[in-house]
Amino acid sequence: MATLLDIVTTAAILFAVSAGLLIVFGVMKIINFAHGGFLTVGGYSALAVTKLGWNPWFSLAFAFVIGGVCGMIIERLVVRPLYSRPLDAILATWGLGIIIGQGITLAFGREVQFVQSPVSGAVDIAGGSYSEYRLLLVGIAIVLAIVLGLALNATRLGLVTRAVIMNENLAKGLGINSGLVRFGTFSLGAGLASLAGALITPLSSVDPNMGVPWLVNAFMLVMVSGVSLVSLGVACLVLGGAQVLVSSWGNPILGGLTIVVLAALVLRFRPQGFARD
């Protein structure tokens, strides 16, 4: 049971990481390496909640707030120029996330840190015991995954982002300010990532490289999902699942390279990766 609960709350934690960069690609069709920085910036933004003595639930709504504020700053100076030059604009976020990480250690030192839970304890489960905490992460992407796919399907705003994601020229013909989607985009984008940030501190712990790893595992996961919240969701649960039977019954270092290995495999075989053909 607990290594069953243990792929289930890793799908959850990876959905959650993972989705901001889902919703940046799928409108912009660039990749944002400085998705690593914002999740970084959830995690101090977190433990800065902590330091203050805040709620610790506060964090979450803190953390998204900055991250968006960032998003836009950053959309607006440095990659909307880019727009036209995808591959320039990837090399810029790639830079982008290292200057988050070198400014991050400047204001808050190298030392690894540590936040407050707004959960903590154990419930029993089937005999034994498991962390509360990551159960409740699984609703938290639950209800993440609905609230994004319900904007996306259910209301003008989903509508005009698709239309953006279909056929941007086209959309741009019947009026609809791409620009401004694009903005609204990474600036949800951004603030999805410290959210996530701030979620997964209390698992672990914060330090200025925090989101480097999670960044890799995220972009495989995005690249094997397409533009899907339900191929991504399929991706973290198969690929996440693997890297825990790994991990669990094998080489947890082998087990952290399992996301990425399964992935380049499935792009091989199945270049369209979990999406529907």
Second form
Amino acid sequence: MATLLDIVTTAAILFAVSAGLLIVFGVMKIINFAHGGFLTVGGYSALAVTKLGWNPWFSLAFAFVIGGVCGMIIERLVVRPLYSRPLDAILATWGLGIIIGQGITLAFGREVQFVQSPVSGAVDIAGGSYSEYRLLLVGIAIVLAIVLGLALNATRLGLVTRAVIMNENLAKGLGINSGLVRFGTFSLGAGLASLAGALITPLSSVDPNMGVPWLVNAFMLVMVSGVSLVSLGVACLVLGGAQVLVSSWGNPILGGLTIVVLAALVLRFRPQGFARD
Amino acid sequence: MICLSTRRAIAAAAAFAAALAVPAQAADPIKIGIPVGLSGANSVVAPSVVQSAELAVEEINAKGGILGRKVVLEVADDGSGAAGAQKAFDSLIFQKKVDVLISMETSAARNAGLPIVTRGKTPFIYTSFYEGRSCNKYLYVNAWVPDQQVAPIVDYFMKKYSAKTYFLIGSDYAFGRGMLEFTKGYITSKGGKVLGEEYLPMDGTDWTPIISKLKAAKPDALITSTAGGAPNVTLTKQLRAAGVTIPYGNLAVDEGTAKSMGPDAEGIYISGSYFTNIASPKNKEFLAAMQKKFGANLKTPNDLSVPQYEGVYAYKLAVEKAGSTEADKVIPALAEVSFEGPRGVIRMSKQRHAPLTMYLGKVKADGGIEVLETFKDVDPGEQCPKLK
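Based on the form predicted on its own presented above, generate the structure block for the form predicted together with its partner chain.
Below is the entire complex, every chain and molecule, led by the chain shown above.
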């Protein structure tokens, strides 16, 4: 039972952390290596909320807004000139991640900080006790998936975005301002990453490098998911579940490799990964 | 002509003045080299180490120096690692020509520096706790090794909670594994049982499967040895969130980290040779002097910076006993002198290591440490039996 809960909650965390990266990759076809940096921004937004003495729940909205605003500025200044040069964009966003980390070090110091958690402790469930916050994360991830799914599939904005994802030139020809879509998408992706950063603070330490360990797993999950939220969900459950199983039955050091190795194998034998087509 | 002779006269006067000034300075200053991790992993703690060395030197100079010679510090950044340490040791020993090295460093940096110490024949007092059994003709250690740190926690758990079964969790690196290997041996030798021993890579953040294993094993007590900083914080947070309430001994937490962890740290047992609230007059004097010298810039003194302060004094006493700074004379003297500092009376008399008074503390709700028990003169065990 505990293992099952571990799998579901791990998948939920992975989904929350990867969603922003997926959105950006889907529309812009560039891998945003500053994703780890945006996670860190979210963690420190939550820290700011704690320091100001506000309600910890507010940190989620606050982190989303801060991350989104950072995303807007960065899209304008750094990412936009590099749309036609995806390889340079990888380098630029990688460097950007380092700059964000160093900037945060300058502003907040290098040490590990403490953020107040919205809920703490464990609840009794199915004959054992389990971390309340991890269970809560499952709910948050599901809500996140539904909201994103509806936004993409049931709104005019989503329609336009999907048009750009499918065929950008054709969309442009139909009068869709793809530049604006890219701007909106990058900002949304950054906001989501920052939100995820705030979400993981009760589990993680808050330090200038907090986003880095999550980046590689998020990257691999997005690689095997194509551009669909559903396949990202499946990938998180399958690969995250495999990680939990390997960690509990084997050892956690192998568990740390599981997602990366499995993702590489999946792509070798099924290049479209978990996507349907 | 007149001009020239005036100049000569001035030169002569200056030379005369200089000649008068020399006896006041007695001789060249004694140079203490401090290779320390100003950048990299140790950068959080390094400033406090340098500060305590500065205080020791200021105090010694105010009382006339060592053998009438002034003492100066040469600080070099070792980058917290092997490559930086080689450069730092090389420049301190062969360019700055220091008389002694006194420093807290990572094990990687220390190991990289030792061959250079041997080549330069320079005494080296290592002031960081470490995994033990580093032996070199020129090396002395005045901080604790696992033999001294682990025993107080395990003994206390066995006595207070009658804990028989233990679960061990650590970060996957030399110090983490070394500490827990030792802990396991110690628990077994005392009739206890280790139900599980689990490690997560250094950059791992999700301890969930390990915590599930811990809960399934139902041990009486938990002992952890992670890397300092982030891994320690993530593990503690996730343990608390998972509702783990068994006695929890943490071999890697220091006062500062405990404070930053807030309420999650409450109730953690820690063991060390120094806490700021040790109630000895020497400690109070030391803290007051640090406060006076550094004021608002003071970095909280800790179990890594206080041995540095005492190390400088140990060197002073050894040089005075030897009557010289020559390595061959200072080395044997270092084992014989004892200095009473904030941690108590320290004498590096046991195979280049020091029997230490160890304290068992419990983290209070406000992040402070309550000292529960004092273990007098805990023996470092067989560290360097082959070294003369």
